[in-house]
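This document starts with one chain, in the form predicted on its own, laid out as structure tokens.
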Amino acid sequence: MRTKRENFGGRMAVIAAFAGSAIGLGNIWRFPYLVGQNGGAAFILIYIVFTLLLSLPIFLAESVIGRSSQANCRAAIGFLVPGRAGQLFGLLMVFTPLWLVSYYSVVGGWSVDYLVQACHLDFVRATPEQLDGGFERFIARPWLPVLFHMVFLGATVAVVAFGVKSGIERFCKWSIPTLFVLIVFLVVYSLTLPGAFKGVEYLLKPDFSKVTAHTFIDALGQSFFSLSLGTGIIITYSSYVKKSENLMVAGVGTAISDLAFALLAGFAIIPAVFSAGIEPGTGPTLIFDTLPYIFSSLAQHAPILSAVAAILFFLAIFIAALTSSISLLEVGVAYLTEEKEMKRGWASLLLFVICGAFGTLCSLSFGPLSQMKILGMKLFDFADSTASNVFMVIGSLISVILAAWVMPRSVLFRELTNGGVLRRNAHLFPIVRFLLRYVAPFGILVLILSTVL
């Protein structure tokens, strides 16, 4: 017997949920340092083009697959590809987000710890020298990062267990506006710092001398990663979207929200980095290693403001990470409740145990298990590499092929135009279909080749 399915309440709920899945650590943790490494505004321009021409059409493809099926990932793909192949493709889409959330919650746990430290005023009380290497010392400790990883994952499960409307929709409807308020405050704070204008100039003035072939790969990969493509999230969330909703508007709204937040994060971080005289292309440690140093340095001039900024910044990171981890876990919960007829609470608890166990191993790979390598990588790095460079790319390619080449043209047209009622969408439909059939597969193949070569 098929489980009765919930639906999102309306357009704002749909965009909030989709934006929640898109806005995450990729915007705050990854985007600013990629901008720093790839020529500032030059990278941003390339990123915008890739988002509009490649990522948005793939997002729409996954939206169509989800809403047309009104089912979880495994079943949705099974409708289009019957037999064993459809089952394997569908299960891959269920497996990918669970693999992702297992190590993603480790990073989410770091945000919990840093939020606690910020609330204790640890960053403003310590000198910059005392904070040097603090991130490396924290992740190398065996069990404290594991504890925060489980706390973060527990918070994720708590939201998902309440369901689509009472849990996911309600959380996203207040958390996404809160995130934008927090990031705008941090932008204002960052722009008032001495020397911040150099960071603004860096973000707005393209430096094409730093643009290489790798810049295009970084921009394309960031665009895919940020919009949660190939993870089954968009398919699952779209299956909760009513037939009366405009999928194109939801897709464009999500892409704009995601891009706007990423740019705001850049303006919140890069000017502060320049103010402290730090290299903007520091790398992934820019957030967890560099920013506490910045707050400590600035506390000498404005201790109260720096303390507030530190708390709000790591609160923003925590909320952004949580909105994304919720969407990742929901894919597996939807599969278990519909295919295995499990109660939502029990399904959430089962995935908490499984993902928590694997995430614990990923966390310990920075400490006691650091010598355990797979293909020369620590377990955490291996999980991240396979998710970003293999599973998500394959998932995106499957979605594009199914929507553009397997699904009947009439179904694609019906879902994107609501049966021809949305005339503007009908005029745009040939462009979207062309991008899906020819441009998007090319972009995905470039990502694949960049990983292999």
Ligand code: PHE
Second form
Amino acid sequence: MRTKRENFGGRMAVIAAFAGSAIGLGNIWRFPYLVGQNGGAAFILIYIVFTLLLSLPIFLAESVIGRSSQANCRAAIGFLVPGRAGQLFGLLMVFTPLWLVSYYSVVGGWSVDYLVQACHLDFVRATPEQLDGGFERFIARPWLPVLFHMVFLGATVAVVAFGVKSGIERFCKWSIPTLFVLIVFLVVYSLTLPGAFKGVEYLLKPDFSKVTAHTFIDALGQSFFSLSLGTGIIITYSSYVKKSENLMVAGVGTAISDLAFALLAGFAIIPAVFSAGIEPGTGPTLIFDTLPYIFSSLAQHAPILSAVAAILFFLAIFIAALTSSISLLEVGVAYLTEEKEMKRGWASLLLFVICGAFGTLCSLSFGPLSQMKILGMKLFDFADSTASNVFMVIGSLISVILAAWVMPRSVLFRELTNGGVLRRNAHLFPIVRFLLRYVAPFGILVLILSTVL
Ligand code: PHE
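If the structure you just shared is the form predicted on its own, then what does the corresponding form predicted in complex with the named molecule look like?
And the full complex, kicking off with our chain again.
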């Protein structure tokens, strides 16, 4: 017996849910740093072109697979590829987000911990000597980060367990606007700091001399990661989108909100980094390692304002990460409820235990388990690298091939134009199909080759 399926309420609910998945840690730490490293506006331009030509069509491919099937990701793929291969591809798409959420929620846990610390004025009063090596000490402690990881995962499970409408939709509908308000406030704060202009220049000055082959690969990889492609999320969420909704509008709306948030995050972080006279750091350490120095340096002039900014900042990181991890968990929950006929609450709990256990190992790989290496990597890095470089890329390739080469053209057309009713979409359809059939697979292949070679 099939469980009765829920739907998202309307256009705003759909975009809020998709944007919730897209906007996450990737926008806050990775995008601003990549922009700075790769020639500012030059990188942004390349990123936009890749999003339009590659990521957006892949997003549409996945949303068509999801909405046409009205089923969880495993079943959706099974409809297109019968037999064992379909089973395998489908299960891979269910496995990837669970693998991802296990370590993603470790980082989510750090944001909870920092948020708690930031509520204490001592956080911004710390001297550079006290802060030195703080991040390494913090992640190696080792049990508190594990606890916060479980708290974060628990919050994720709590939202998902409430269901698609009362849980995911309701949460995303208020949290996404809140996130934008928070980030705009932080941008204003950051831009009014002394010396902020240097940061704006670092972000925006197009410097084509910094553009190398790697810039293109970084832009492509970031665009995939940020739009949550190849993880079964878009397929699952789209299966909750009503037949009357416009999938192209949902895709474009998501891509625009995602880019807007990434840019705002850049303007919130980088000018503050420069104002504090600190080198923009790399990777996740930028937010968790560098930011405490920035807040403490800024607190010398205005401690209260700096403390408030610190709290709002970690709150924004927490919410952004939470809306993404919710989407990651939902793929597995949809699978368990529909294919294994489990109750939503039990399915969420089961995944809490499994992902909690694996995430705990990832968290401990910064401390007691740091000697345990797989392919020369700590468990956390191994999980991150396989998820982003292998599973997500394979998932995207499968989606594109299925939508562009396996699914009948008539189904693709029907889903993207609502049976021809949406005239503008019907005009755009040949372009989208061309991008899907020829351009997107080529882009994915380049990503694969860049990792292998
Ligand atoms: N898009 C999210 C971010 O930018 C990360 C993510 C990737 C979420 C894949 C879900 C799936 O942080």
